[in-house]
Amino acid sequence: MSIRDTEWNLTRLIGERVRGLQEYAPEPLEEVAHRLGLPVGGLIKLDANENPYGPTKHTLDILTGYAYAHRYPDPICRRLRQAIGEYLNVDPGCILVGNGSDELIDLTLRLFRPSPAGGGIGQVIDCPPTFGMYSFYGVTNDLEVIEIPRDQDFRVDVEGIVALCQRDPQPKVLFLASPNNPDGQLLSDAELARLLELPLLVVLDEAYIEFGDAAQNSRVGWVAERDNLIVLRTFSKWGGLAGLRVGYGVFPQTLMTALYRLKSPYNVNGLAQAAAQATLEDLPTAQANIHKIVAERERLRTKLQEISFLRIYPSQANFLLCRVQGMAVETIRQAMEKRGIILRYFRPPLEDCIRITVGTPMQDEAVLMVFRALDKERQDGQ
């Protein structure tokens, strides 16, 4: 008898941090469609933050055409980074591409995970409700996570992250979207300040920062100055390409070696990294669907503040954040799902809110619709 058939159990050998994840796994279009009965084309699909208008015509064009499917992307990409470099205006040797900034996310973690030689940063701060990858990847890389959330209106407590500082001065990664996700609102330029000056590496999130001001309001001109911050940046939202997965970061350059050293070789697949440099060629194109997903966003803000059961939070981002009140949130999805749309649901302690990214104004109009014959029925209930 073998030691392996005396002892072999590989369910047991799992590591004890998958126990308390939860899978990530959204419907995707076919099996909503399967499940409401409805054809995938009859579907409005406003639950992702995805942008409605797709790539540029230009970005599409160089997708059709691509014909390097058999060789292996550039594992740096140095045509990207130098395009993105032009459009940040900063050195394009502070960039690293990712799959996505998800990637980035984790890799980051991975840099500072502590080592049984030495090294490391221990504790992971959350500052729910937030993008959830944030607290996924540090349970995944073995870090402590510490929440400290967001007060009802979704504003960080500066103040409870200095406490918690002042209580344990051991270095800590903090993450920080902003405009944060799910309600859209901007960490400001004092708030962020302050946190730099604590024992933190913060690292902010910006993939919705193109949805507001962003020569004002991003901060990716900070870097440079600073050792203890890294912007993170993404052309899934703005630039319409979420299914191929382009995240990058501006991180300081006392970091890049041991960056390069740690992700992975070909990360970054070919195709994604035409299209991404694609989009930045034809970027007047790209800014007006912006502009369209701006103007949009404050039409549809503005009529969903006529809806009696709704409180509409501010937002800099392609999605708007509302608040139920008075009526069940089961009865909205129900009614929306029963023509087709689909919005974004939560779980506790946001199970009283809905998510609705900005569509196309006949999509938009379709949503509105269904809240004014609820609000109509409410309404004549009383």
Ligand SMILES: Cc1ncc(COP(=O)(O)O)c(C=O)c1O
Contents of the next structure:
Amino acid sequence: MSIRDTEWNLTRLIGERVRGLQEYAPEPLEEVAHRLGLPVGGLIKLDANENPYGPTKHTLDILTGYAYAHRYPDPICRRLRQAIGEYLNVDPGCILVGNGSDELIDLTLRLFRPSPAGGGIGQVIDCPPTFGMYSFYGVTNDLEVIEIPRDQDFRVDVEGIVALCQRDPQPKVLFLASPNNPDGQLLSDAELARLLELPLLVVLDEAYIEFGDAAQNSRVGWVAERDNLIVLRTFSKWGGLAGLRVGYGVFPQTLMTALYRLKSPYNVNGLAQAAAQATLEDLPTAQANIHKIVAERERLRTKLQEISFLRIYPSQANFLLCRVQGMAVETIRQAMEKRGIILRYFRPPLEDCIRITVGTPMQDEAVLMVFRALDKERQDGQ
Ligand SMILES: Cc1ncc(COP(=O)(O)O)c(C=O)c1O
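Can you give me the structure for the form predicted together with this ligand, which would complement the form predicted alone we have just seen?
Now the complete complex, all chains and molecules, led by this one.
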């Protein structure tokens, strides 16, 4: 008789934390195309804040010529960290590269999650609407996720966070994106400085910072002066490397040993390391693409402002958030999808919002044409 002869229900043995989670599996492009009766090449994908220009030519050449697929990569990304250090003017010893910045959100929480033997931070503050991975990894790491929602204009409720810390001064991890996803607005220096005075480890996610004046807006330089600030960055957006998964964090020096002990040994694959490094070697080309995207964002904003049922939020990122007034979002979705245009739609409380990733001028013209046609129909019907 087997030692487990009685009921062995493997799924019942899964940790309870998984029960409330949703699988993250956006519809693959091929299926979207099939559903819409279009070829994949006929789709205009503006839903995931990707870079329409992709990697630079130099990066593509390096990828094509990559000769080390049979070798394990450098587990601690020495050359890439050196290059990032020069790019940001920070000590490479304070940089850790991850499998996208997503991995670093998880790693940071794993570093601080309470351990049965002692130590840890048990609570995460999330400020929705924002990037969903902060609360996701909070839950998957068994942390209590406390929501302090942003206001109607997506401003952080700094006073609400201060009040929470006064009521309960035990340390917490606070995640803030600047620019924030989905609206694209920056956190001010005064707000960040105030938050850093609280018993908080602040994780500032600057995934989109290159689409504004990064030299002026980034707070990566603050990390060396504080012991409670981490800044996350990524190659996914400005570098056009979303599919290769390369992000990095600038951490207080005091955390580095523990982070390197905890991380998965080969978390960043060799191709991804080479591509990120190539992107930094050919910075002017990558930056020219950023400039094109920023100029196009402003052009798109001006044109969207002419659509009577849209209100556009200010954005320092590669996307624009629009609030829809006097038109059903579902009508817009159907009209866009008929032409193969995929935008980002939301659940409540953002069910009246649409996020548009800035595409090429041609892609954005297709979006504008649909909006203009809907606007005309609306005006004619009034
Ligand atoms: C605010 C924010 N942070 C991080 C990421 C993820 O970046 P990565 O591709 O480096 O994991 C995203 C992606 O959409 C994002 O919006």
